[in-house]
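There is one chain below, alone, in structure tokens, taken in the form predicted alone.
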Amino acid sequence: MSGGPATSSPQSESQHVDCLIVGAGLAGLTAARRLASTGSRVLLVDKAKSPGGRLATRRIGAARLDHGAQFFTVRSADFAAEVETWVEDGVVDVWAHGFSDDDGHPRYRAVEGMSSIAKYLAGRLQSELLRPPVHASRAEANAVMAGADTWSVTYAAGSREPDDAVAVILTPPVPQCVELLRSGVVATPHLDDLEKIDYHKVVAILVTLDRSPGLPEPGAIQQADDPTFTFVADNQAKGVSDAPAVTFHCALELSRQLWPLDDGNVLAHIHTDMRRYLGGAAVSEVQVKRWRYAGPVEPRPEPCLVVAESPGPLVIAGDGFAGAKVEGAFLSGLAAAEAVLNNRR
């Protein structure tokens, strides 16, 4: 596997760049990729300590659970060429062509983790078109404001200090967003509309077992229309763990009655049906994952949306756009930086 991760530490020193991209999920990286490649000196901030958003990976002990995004399709051009790149350098490969039966589509997995995709992509971003820094974390933005020529991005107290960009695109969920909008007044007749975009919450059961618990090939379930568990994965006949792990996904009207509720009364409350999976095998220890933006009830149906163009193209994309899949987020990427390159033009 080529690249590695490109993080950096928060710098007190402020930058002025040729765009700059808050949240480097897997949009935030296409759309910085995009840009660097013609030439544009891109900085890429998030809140969180490596890339990744929903590319989301976590070890427990000698286990490795993904508990976001557990597999990808593929439909458009953009996203196959960019995935053959993937499978050549060994980054993903096929999982599976359906959990019940075989519909011909492939499922991809990440070899390391659904998280390893955004540290490669975060690596080649760097190595290959960049001088660092390139990828500030830790750095929570907190307003967009705009200036006389440019955008200015301010942050929580302490995280980093303000950065001036020509343009500027954001990608964390559309709530989050609206926030950032309004903290910095910015005047855009798109606010009510984007206000009324909502997300489903997703509570994620991680359990590590003593021995497999004897899932059904490929080592998932997937059902829509169950009522308690939507997926659940052992993440060892996955092939990205080493030992047996199971990331179980919540129905989302059970995520709803379990989000208020501590960890423990969660627990009691899946306790038996989360039995039923396990085929007897120990548990080891379990983990309560919350998603507050787990995905939108109602994406827009473009691709991104560009809310502002003085002092400079100011655009939203992510998962409120497109889809709320793991092609949507890079499809909504690479059009936010399109858009951006559209208006300098």
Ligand SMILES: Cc1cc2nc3c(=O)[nH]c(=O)nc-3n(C[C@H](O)[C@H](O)[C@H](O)COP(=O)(O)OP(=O)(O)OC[C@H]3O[C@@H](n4cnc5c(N)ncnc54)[C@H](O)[C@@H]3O)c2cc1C
The other form holds:
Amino acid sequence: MSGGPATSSPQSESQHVDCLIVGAGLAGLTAARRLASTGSRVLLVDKAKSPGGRLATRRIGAARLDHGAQFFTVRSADFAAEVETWVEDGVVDVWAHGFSDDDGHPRYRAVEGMSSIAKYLAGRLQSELLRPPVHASRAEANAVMAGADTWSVTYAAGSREPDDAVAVILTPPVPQCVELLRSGVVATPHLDDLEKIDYHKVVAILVTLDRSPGLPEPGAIQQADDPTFTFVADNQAKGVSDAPAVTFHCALELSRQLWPLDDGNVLAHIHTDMRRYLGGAAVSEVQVKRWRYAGPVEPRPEPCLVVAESPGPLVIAGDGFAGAKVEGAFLSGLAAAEAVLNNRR
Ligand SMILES: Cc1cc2nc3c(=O)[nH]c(=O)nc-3n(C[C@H](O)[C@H](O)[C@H](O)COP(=O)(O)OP(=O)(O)OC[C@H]3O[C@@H](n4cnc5c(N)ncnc54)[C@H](O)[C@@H]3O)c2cc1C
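Now show me the form predicted together with this ligand; what you just gave was the form predicted alone.
Let's see the whole complex now, leading with the same chain.
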């Protein structure tokens, strides 16, 4: 993660903070900003090198491909107000108002790929706040444990020394949060319910081409009921890539069947179907990306869940709540920060 640290060596030094947030996807970044705006000392850790989580963009040669979330919609007033600032700052704009039909409802794209939203938010955390959160990347939390006065978060061997925090917000996909709680033997009546929250697997195929595939305007096809590909997008036509490059998202049932296969067999399986969308263009490179936790099968209706209040609030958030998707992650992150603040008042 980029951005100026608030201590001399945030990557390795143990911290004692008001709130530790696991996960620097949209939910974690949103919670961090809200809490830090009140003057709280916040530590934001992620196991990945860069922030964003499922706001994911990959470079292949000269091409840039979104391979997690492809676009987002806006329904709530809170998210609309946030997105307005993203638009003003030139980070996102309206890609289309539908894919086969114009339904008048804007679908937003990130101008430099979806991961740039996270990079922009991480930059704002550092520049706007009096007490910016400490960022630590490549820090894989492996347990959350209750101490006498604070929570203690430990990490996979070698990634980071344990940290202490008055409050903790967990934003990984819910099954991964449950693992963290179970590893730390956190007693909460919510564990059984949380364990029922399942996530869809999605296999994505990323393809660079020698020329445009000529997909219909706006350069993408969305087909929720197609048995092979539910979304096919030309990243160049979308405006995020200098070179022709197509992202395919396999349908849920097909993704389930492909999941155990190695990449070669995945590609052999979808090769003929894939070619139908390439307009005769030659494939330069192809990669397979597997999303084990693409999205919740059924998100919880509440915006976040406070699973323990002692020694301080322990909150689960992310797109498993608040309606899922990009907007749900934002709203859930905001709600988790409010839950921590309310607990303090
Ligand atoms: C294939 C695909 C297509 C999608 N399409 C769309 C779409 O078109 N529109 C839309 O609105 N949404 C879409 N989504 C959903 C959207 O991307 C997510 O809802 C949203 O990005 C989730 O944000 P989050 O912050 O809740 O979780 P994440 O983005 O998953 O963030 C969680 C973070 O936690 C980190 N983490 C996990 N475990 C640990 C650990 N133990 N220690 C430290 N860090 C950890 C991860 O590295 C990650 O950065 C799609 C998702 C996928 C995968």
